[in-house]
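Given as structure tokens, the chain that follows is alone and in the form predicted on its own.
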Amino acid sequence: MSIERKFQIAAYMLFIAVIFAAPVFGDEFWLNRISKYLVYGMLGVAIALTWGYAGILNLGQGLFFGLGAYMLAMSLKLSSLTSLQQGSDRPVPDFMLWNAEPGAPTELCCINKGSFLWLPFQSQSVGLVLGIVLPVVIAGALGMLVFRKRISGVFVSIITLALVLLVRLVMVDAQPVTNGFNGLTDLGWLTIGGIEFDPYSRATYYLCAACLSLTLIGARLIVETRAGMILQAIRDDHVRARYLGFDVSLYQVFFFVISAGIAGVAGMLYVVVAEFASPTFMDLSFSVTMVVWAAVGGRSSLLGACIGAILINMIEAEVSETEALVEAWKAIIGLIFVLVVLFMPRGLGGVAHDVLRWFVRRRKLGKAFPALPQQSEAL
């Protein structure tokens, strides 16, 4: 095993050591927000999957992302106490009782037009599988038909762009079944195998800790297979891979589908930790915000885009908080991204790896060329 190799098993050790091991430094408040701040490092982790190996920039995560988020707000919403205080033997939501028009039944199957949608959500476990099947699917229609056409680059990030922001008027407009521009809130917790999660809890905060080892460690298994190698082939030269007889679309949709597969669980964790569901999920400043995240950290390098992504949200929470900076913060985190672009292109992870292969250069060249003994001179 090479000496690089080593490093890199030894980087992923440590730090899934620091954040298994953070509770004991924090109270509840803190434990909550790093457990936010790790549900960005796994769309951290999705952006580099996509866009550093496979070369796709998706200006439209943040889709995958909500979508998630609301398949399992829909489910936590409906065991919520409001929503089980409404006068009818199955839960209702409370703001289709405010938007009901008068007259209405109380019932879930037709207080009004759509509100039918929600009544497989009644169990918890359709609302988490449904957080990843829903953006797998979508992911994997909309990467057939844009892959399949070779569709690439820009037009890429256009498509993914328009989708997004065509979903999320989709969800505006459907006031009377999503509550609109103010989304779900006033959720219930999360309940698996008799343990409930409180957002303020350990569990919780373990429990997003676990989710992003498992993709850290699942997505560096993935991109050192066969298909990851010729993934990268592909974003190097696609022209080159078809012609030596690879399907390049196929590779191109699969790792489009578990990048989207991994946002769609970060989009439930987040729910379980921030305790709502929000349109702006979807907004196209989210979207932009991952890839930012992603150029940070390095988007060739998965755990580099990972804590680019908690850095950025760690240091744009104190920067935001602080009384002297609080109006011109977004400014401070957009020159941060504008230096990082111009002195460090491909983020902390090339610094790093850069760092390290010099380590490494200097080292075989000190085996090569041992130090000679000095010999005393005669008297």
Given for the second form:
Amino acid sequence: MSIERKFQIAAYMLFIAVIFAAPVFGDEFWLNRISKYLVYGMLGVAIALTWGYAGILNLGQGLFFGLGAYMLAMSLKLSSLTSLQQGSDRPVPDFMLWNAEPGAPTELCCINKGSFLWLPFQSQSVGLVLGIVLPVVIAGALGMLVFRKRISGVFVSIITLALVLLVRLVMVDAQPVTNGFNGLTDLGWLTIGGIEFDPYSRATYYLCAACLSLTLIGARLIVETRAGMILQAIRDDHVRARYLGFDVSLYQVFFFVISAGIAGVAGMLYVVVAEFASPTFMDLSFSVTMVVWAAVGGRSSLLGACIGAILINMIEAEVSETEALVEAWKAIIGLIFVLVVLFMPRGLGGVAHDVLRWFVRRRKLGKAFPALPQQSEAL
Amino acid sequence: MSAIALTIDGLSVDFGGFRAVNNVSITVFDGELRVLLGANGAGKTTLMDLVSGKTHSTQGKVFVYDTDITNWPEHRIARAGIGRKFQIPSVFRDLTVRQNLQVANCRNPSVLANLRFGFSRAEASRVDDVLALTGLEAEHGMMAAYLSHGQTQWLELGMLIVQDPKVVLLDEPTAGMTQAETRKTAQIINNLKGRHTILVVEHDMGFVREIAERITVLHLGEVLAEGSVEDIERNPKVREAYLGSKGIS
Ligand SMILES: Nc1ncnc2c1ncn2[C@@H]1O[C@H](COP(=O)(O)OP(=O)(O)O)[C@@H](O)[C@H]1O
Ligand SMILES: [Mg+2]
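So that was the form predicted on its own. Now I'd like the form predicted in complex with its partner chain, please.
To see the whole picture, the full complex is given below, headed by that same chain.
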């Protein structure tokens, strides 16, 4: 095993150890905040997977995040106390009553035209399953359409961007079913196998940490497979790959779907931690922000993109403590992005890689000339 | 007579009224090395585009052995046994030289079949053999982007060898090469001879003499002549149309 390889594995292990040790260092509010950042870290990984490894810049990743979030939020909404107190035996979301036609029955089936869509969500498992299945199915369908037609580069970005805006519009417009701009608030807690995930508990934090760790390891393993290597080959030259017999679009769809699945899970976790789902998840700015995290962290480094997401958010939280800097933050992050693109296009991950190589080369030199005293001392 | 590996039958393509390839028929036998000669713009690259599926023909048919591959999608033509080297060398720039060859070494093209790690000993030794054959052993861990022009060409040739297609299309494999590089390329191609059926576009007559058995001359999208090196060099139509201006070098 090469030194670089060992270092990589060590970096992953160290990162995972740190996030699992973090609860020792802060109170529950801090923990809740860090949980959110871990979720953002998952988004960083999802972006790096498609952007860095497949060359597909998805400017609408918020779509998959938002769909995952809404699916679970619907289930959690129905398990909230308020939904149970609307005067029916079975839960009904409060916002549906506020806008109900006079005389409409207080039942999910028929309080308004679309409310029946909520019926399956009385089971939390349905929300949990759909939170990953729906993003995956939509990504699959979209991918088939886009990649089969050999659309690539900036056009994919534009299509994904347009789609997230479209879905956002629909979500806001379907107010009776989605509560429009206000999103879904006042949610119950996720309960799996008797464990209640109080958003301020360590259990919830560990859930996020575990999901992020699994995502990182899983994504890393999958890009290490032959399929991952072929995907990178396709990124470099899809024509060449085609002439080697690979059905390029299938590889692109496959990894696009995985990325969407990760974003869907991230969306669900965010709902558990933040206790709301909102159409802002599908704002263009959020999807672009994810790309900035990945760019700063290093789009071709899964761990780098993940750390980029977490670091930027930690810095942002620090900065927003200072009144004067709150307004300036957008400008600061924009500036960081421009500087990174100009001066370190491979981001923090790329810098770490270069530094490591430099050390490795020095060590090799040291080994090659062991007789030179200054050099061995320097090591 | 041995089997026919590649049949091009009355192939034409129409680019909005302009016939870049017009009613071309060529048969190449199993294990043969055929050189495609012709001035710039004669339609040699376009013919390869038609055979390999990059461009759709408007008329005619292409067969690999008995399989009709006319206008199939590129990856299916590749799987049917046609490999191609481009005029502008194309390799996977951000992968290492070894990885480039490994990608070509994934015989099963499906995604799920490739969800596994590493390569068997036989597969690895195949890659090593090709590294040796193309003289890229020292560069095996280097990013393909950092190879010289000649090395990039050899890497692409190496990928073809690993891919092991029945029919190999080579579009100007020595373009832009020094004499020494050209000689080495001829060696590599001669090494392929017999094991693969090869159709190669080439300008360098010295190189052609070194590798060719039969030559097909293309002129203005049509087949002008076909024969041995001597036949072609003596053919008055060829001299007039193509060689006359420059003479055979
Ligand atoms: N896609 C295309 N559309 C229009 N004309 C084309 C196209 N591709 C090639 N041609 C024309 O076809 C002719 C043959 O080109 P090409 O096959 O590249 O020649 P060669 O490889 O023999 O030098 C040229 O005149 C070229 O301009
Ligand atoms: Mg050409």
